[in-house]
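The data below hold one chain only, encoded as structure tokens and taken in the form predicted alone.
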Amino acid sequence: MLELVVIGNGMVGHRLVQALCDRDSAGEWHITVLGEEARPAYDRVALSSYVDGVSAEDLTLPSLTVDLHLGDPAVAVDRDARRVTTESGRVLPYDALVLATGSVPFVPPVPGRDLPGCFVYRTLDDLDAIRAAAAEAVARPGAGRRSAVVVGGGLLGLEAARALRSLGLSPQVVEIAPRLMPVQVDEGGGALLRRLVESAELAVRCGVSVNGIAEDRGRLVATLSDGVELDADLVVFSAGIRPADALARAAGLPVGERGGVLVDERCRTSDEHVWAIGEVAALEGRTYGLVAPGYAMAEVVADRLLGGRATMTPEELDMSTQLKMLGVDVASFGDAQATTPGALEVVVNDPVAGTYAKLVVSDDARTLLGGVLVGDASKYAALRPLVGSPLPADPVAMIAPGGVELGADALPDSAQICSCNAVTKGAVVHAIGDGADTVPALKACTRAGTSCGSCVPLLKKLLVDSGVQVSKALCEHFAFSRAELFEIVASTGIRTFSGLVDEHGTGRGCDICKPAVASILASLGTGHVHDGEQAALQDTNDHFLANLQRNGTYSVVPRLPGGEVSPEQLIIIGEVARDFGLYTKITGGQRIDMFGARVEQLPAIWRRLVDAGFESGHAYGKSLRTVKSCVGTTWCRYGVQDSVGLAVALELRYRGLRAPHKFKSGVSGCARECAEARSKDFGIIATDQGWNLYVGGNGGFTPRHAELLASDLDTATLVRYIDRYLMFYIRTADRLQRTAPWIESLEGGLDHLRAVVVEDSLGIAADLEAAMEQHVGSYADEWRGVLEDEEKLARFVSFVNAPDTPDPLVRTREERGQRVPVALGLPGVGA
């Protein structure tokens, strides 16, 4: 039997293990793994997700039957005697020998990086610290939230910007580079991509490194290449790796000018008994730091090792990469910077809905080369498997809006569906046509979707083009649809984020199921969005009960129900503005807009406000917005019936509630539509003989009229009628669901909504009913709420350790009168 020795106990040298041993049926190999981590190989791909609640053994990578030493790495290898030395002393021949060793983190040379407090994102070691001094921070006594600092703005930086978000950190990440994500993504994606991130609460400093980090009364102050001084409690360096590649240097093996072992095309070195794979390989003079190539790698190796064939170039190595942080998501995939000579860049850029999408084709336009996606990723799992085939449409429609909708079966079945483990569609389609009918089922007969889980939306797809129901759940801490997670917290009487998933999930949350948990129970009527662990739940503008801006600084809108504003409360809302120096501008729903409020002064203005008579105007939240209304009958010559009053107590009534997203409604005195009633959520029109109700309409990104729901109705049974549609709404629809598709969603449509809303069809209207006056009736102010409670109140500041000072990066200059945000101008990067 032949002496493989694979030093390396990551996911790459764990793959190979397994592809051999599945290949080597007559037993020609007997293998032995050095680890130098003492845990059993993991999922590094899903670290983050350990701060999250996953444990260790959930990531733990399936045992294989070999000789594995844990902890005890190689020191030496004897490539004359064919011999490998550890740090135990053990001794071992090889026949064979593989370098799995990956990489280690990169850390700038700046003074400070050795200082407790600072660490880097690598191992479960390096969580398992980063977390605890979290926790001790988080529980230092004082004033305000505590923060980190994030040495690196790339895909794990971003990830541990994330993490430290999670764990009750401010998180301010530093990126030498000019954009985020600089390798993945392209200057018009990074500008989207930081606009994204920090509207969700993470600071980002682009074109600016670290000159050093010093300790400062208990904290850590990094000092950056622009003057600007960080305060924070930790400092976690993800700056990138560098190959491993100590042990092959020692041993004389050729390596990379930028560091990696040099190996050929089947991966093997300069030695025919030595192979290099993942990381600590540079094929071409080329490493790569994704586990998608470094499974190729394996793969080609395991093949070789029995006598095969398999090569691999660099040009058919997967370098895609998909992200979802703080609900932003990213995507790239082939050629994403259109490095190719002649490639032309498609690109749709909207900054309004948040969303950019770029492809690269060919100098022909026939074939697509690779693609950035920014914001909205859902088209990401149809485009990738088409890299390198004929478009199947004009790449402008495959990523505008309301464009092509690219289905699984616009795919080839040699399209690869699962990148990281090579399985193409037809793989994935046979064994759906074996019985396998649900995606864990798919994971475990074909691999696919068991790495970095990018594949997963299009294993659904094919999933249902089958004709298999998939699940609805939330995310992979809840198994339920929002609808269900909804009916669980209304009829156990559950009122807690922790209670809820101890009981009904698992894990600690994440990005997407806290803001909807919140969501609900703020819906019930669960008391002040900032209660007890409430807060922590909260995105940006909740957490603050204003809009972030761009600048960094707040919007600030009173509530005006139905547009009506008296001269005493507009000379209020003027003095507010001037004593503050903000920009003020009438919105498109009849309010006024207050901007450039900083953090700190938020309370300040509120209490002027609030003193006044104003309250919370819920510009911030998936709640109500405005009620619109034109003048009605107490103006106009045209109007048959009074908007405003009607407009001013409907908006009264249904302040604070909040829903799965915004909704809006109009109120219009006559057919004239003044107010653009049916361009709202719900909407009413007066006619001579009452009111008619239109729902589902919106604006926004993909606008759409409302329909007719109810025609002639009298004020009491319009409120009714309202209330069931609102209720059922927030009931049933799912997460950041509108109206519009809300309703497209239920079978039957508008027929089977107008059942349940007039005909009462479910028997559930008293129930609507009821729990709208719940609502009716708990409604308190957001904002008198946090000024009547000091712990509340202590969060609005800008710098922990100095409350009133406020943030000297927030400047403005004057336009039209008014002041506005500067743009802060990207400091040049030294060589």
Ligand SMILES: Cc1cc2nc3c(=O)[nH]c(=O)nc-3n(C[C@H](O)[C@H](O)[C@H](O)COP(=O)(O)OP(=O)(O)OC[C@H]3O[C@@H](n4cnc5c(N)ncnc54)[C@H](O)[C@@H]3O)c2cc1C
Given for the second form:
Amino acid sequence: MLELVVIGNGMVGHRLVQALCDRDSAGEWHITVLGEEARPAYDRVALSSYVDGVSAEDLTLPSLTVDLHLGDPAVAVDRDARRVTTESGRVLPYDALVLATGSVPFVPPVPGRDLPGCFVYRTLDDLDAIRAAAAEAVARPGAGRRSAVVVGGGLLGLEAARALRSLGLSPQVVEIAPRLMPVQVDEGGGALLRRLVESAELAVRCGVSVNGIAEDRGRLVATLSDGVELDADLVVFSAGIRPADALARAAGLPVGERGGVLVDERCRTSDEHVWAIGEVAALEGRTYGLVAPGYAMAEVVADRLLGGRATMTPEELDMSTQLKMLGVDVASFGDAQATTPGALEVVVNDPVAGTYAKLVVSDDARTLLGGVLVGDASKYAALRPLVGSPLPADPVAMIAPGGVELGADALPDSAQICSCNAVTKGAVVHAIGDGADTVPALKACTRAGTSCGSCVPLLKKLLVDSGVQVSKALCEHFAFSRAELFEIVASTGIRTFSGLVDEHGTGRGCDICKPAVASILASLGTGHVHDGEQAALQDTNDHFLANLQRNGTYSVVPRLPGGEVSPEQLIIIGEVARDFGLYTKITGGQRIDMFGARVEQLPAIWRRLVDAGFESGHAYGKSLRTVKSCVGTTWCRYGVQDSVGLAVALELRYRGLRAPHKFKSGVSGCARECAEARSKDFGIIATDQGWNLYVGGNGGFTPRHAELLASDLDTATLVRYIDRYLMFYIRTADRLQRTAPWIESLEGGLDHLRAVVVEDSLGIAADLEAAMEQHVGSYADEWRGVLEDEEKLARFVSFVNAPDTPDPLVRTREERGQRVPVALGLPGVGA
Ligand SMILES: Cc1cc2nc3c(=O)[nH]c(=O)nc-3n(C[C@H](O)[C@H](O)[C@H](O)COP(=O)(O)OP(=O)(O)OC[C@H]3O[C@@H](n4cnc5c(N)ncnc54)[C@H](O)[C@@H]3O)c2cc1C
Ligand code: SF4
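Which structure goes with the form predicted together with this ligand, now that we have seen the form predicted alone?
Every component of the complex follows; first up is the chain already shown.
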């Protein structure tokens, strides 16, 4: 048996061993793996999910039957004697040696970089240390929200900043380049990315570097090249990586100009017994900081060790990246910076919708070379595999909103569907033909979709195109659609996420199923949204019962049913806004929005409003927002019905009702339609005989007018129909599906809906009405619920301790006589 020693137990070393074990059926190799980290190999790409509650066990890669020595790094390689010595004194002879030592974070040589409170972001141990320091900072008595400085605004820096935010700190990203993610995105994409990142509560400073870090009364102060000083509890360096090639250098192996062990197209170093793969390897002098090129190298070496002839070239390596940051979509693939001679760039930039898309094509506009997507990366899965292939359609139409839908049929068989694992469309189609009829089955037999997961939508498309009925499962933790899950919750009486996942799901849940289940539980009137473990399921807005706005401040919107407000109420709103320094604005939905509240101010603001008889307007929730009304017969000489009275009654009836998406209503007192009721999810227009009911009107990205469901209804029938319509929507729509696409998705569309609501064709009308009565009967104001419960208030307590201390990262300037936010380092933002 031949001896293989692998130094490094990271993702790429693990992939090599897995590939070799899979293929070495003759048992040619005995494998020994040396790991510097004391843990088994884990998914570093998903590292940031660790701070969101994913455990180290969840991240651990499958164990393999090899001699594995953890926490025992190799310290010397004797190439003449073909022996590796470890820190503990182990001596391991080898026939083949693979260096898979990865990289180390680059920490710029600034004074103070070693101070306590300075960290790097690379391993689970790093994250444990960051988490402990963040918890200590947050718990420390004293003023305001705790802050952090992240040095580096690349992919990792932004991930680190997001992680720090979820640990309760206000991060500030400092990037030396003029834009974020300078390697992946271009100038146009970078400008939009910055806007999106800032609206996700991360402050950004580009074009400056950190010159030094000093200690000041238990905190850190980072001095920037422009002289600005930033206070921080933690500094995290994420300024790039350097290949961990010290061992190779000491063993006399040639390294590239910028580091990394030089390898040829077989991934072999200058020594025929030594190979290098992953981030430590420099192929044609260049290193690769992504997992897909490393996996490709691992496959080549596994093949070579078994006598194969596999090779690779830099051109074959996939450098696509997608930012895994909640709420900020950014992806780049292929020649994103258009460096190919003669390359043309096609750009669709929509600053209003917040999307930027660029395709880079060859000089004859026939071949796709690469692209950048910011704001909406949904086309990434379909576009990335097309790199190097002929364009299947006009490039503008491929990225324009509402342009051509790229089906999997546009791809050649050789197109790589999963770049992490180098799986082609041909291989996926073949596996489907062999009986793999679900995404998990495809994952199991091809490995596609098992790493970063960005190709999963394309796997689903390929299954559909092959005539396979694709599961509507909510996510990998629940094999049910949202509608099925709703029925399970409604019929079983299960009222907790953990109970539901234990009995009807698997794992611990994710960002998809947790808020979806939270919404289902809330729709069923299972108490306050912060009760028990429900609190942990909510997204940021529901978490604080207020709308998160720019700069990390919140806006507060009291309910004004039907838009009616008394002079006394107006005075109180004015006083609250004045006393807390809030910017006020009348919204498009007949509300008064008060902006600029800090988290710690929210309870005090609510207290004043609740004492004055106001309640939450639910502007933060996926729930009823407003019922807008005109003045109707109360004032208008054209009015034929009391539109205000009906709007008030409907708003009070449906307030607090949680749904798959936010929904709105409007009531107009005559056909002149001054309340714009037909742009609402349900709209009512008065007639001489009663009320016309319209449904499925949506604003947003795809505006749509509502359509007539029933006419000339008396008020009691109207309310009954709306009860049925809303409950039917809440029970059967998909996650985050608005009413218009939901009606379109119903087999039979509006006619079917009319049959269910008006004729009770499914025999469920009584059920739907009873569910609505249950909601109406159990409604309670959520703000009051927090104010009356010390435990719920506790989440605001650390800030209430210092209610008058402003967040150091929140700045405002005056505009038209009111205070508006300034995003730090970007004086023009908000204008
Ligand atoms: C937070 C984060 C997010 C990322 N996101 C993405 C992403 O979205 N997409 C993507 O493609 N890539 C991403 N990456 C990069 C990706 O994780 C790396 O490309 C990949 O892990 C490289 O694998 P590797 O095996 O070469 O190195 P590593 O995973 O770093 O493994 C090397 C291992 O070798 C060990 N080692 C070093 N020296 C010795 C020694 N002398 N003896 C024994 N062991 C030693 C190290 O301790 C380490 O455990 C991300 C990285 C991080 C940190
Ligand atoms: S919709 Fe009719 S009733 Fe209402 S304000 Fe306009 S004109 Fe008057």
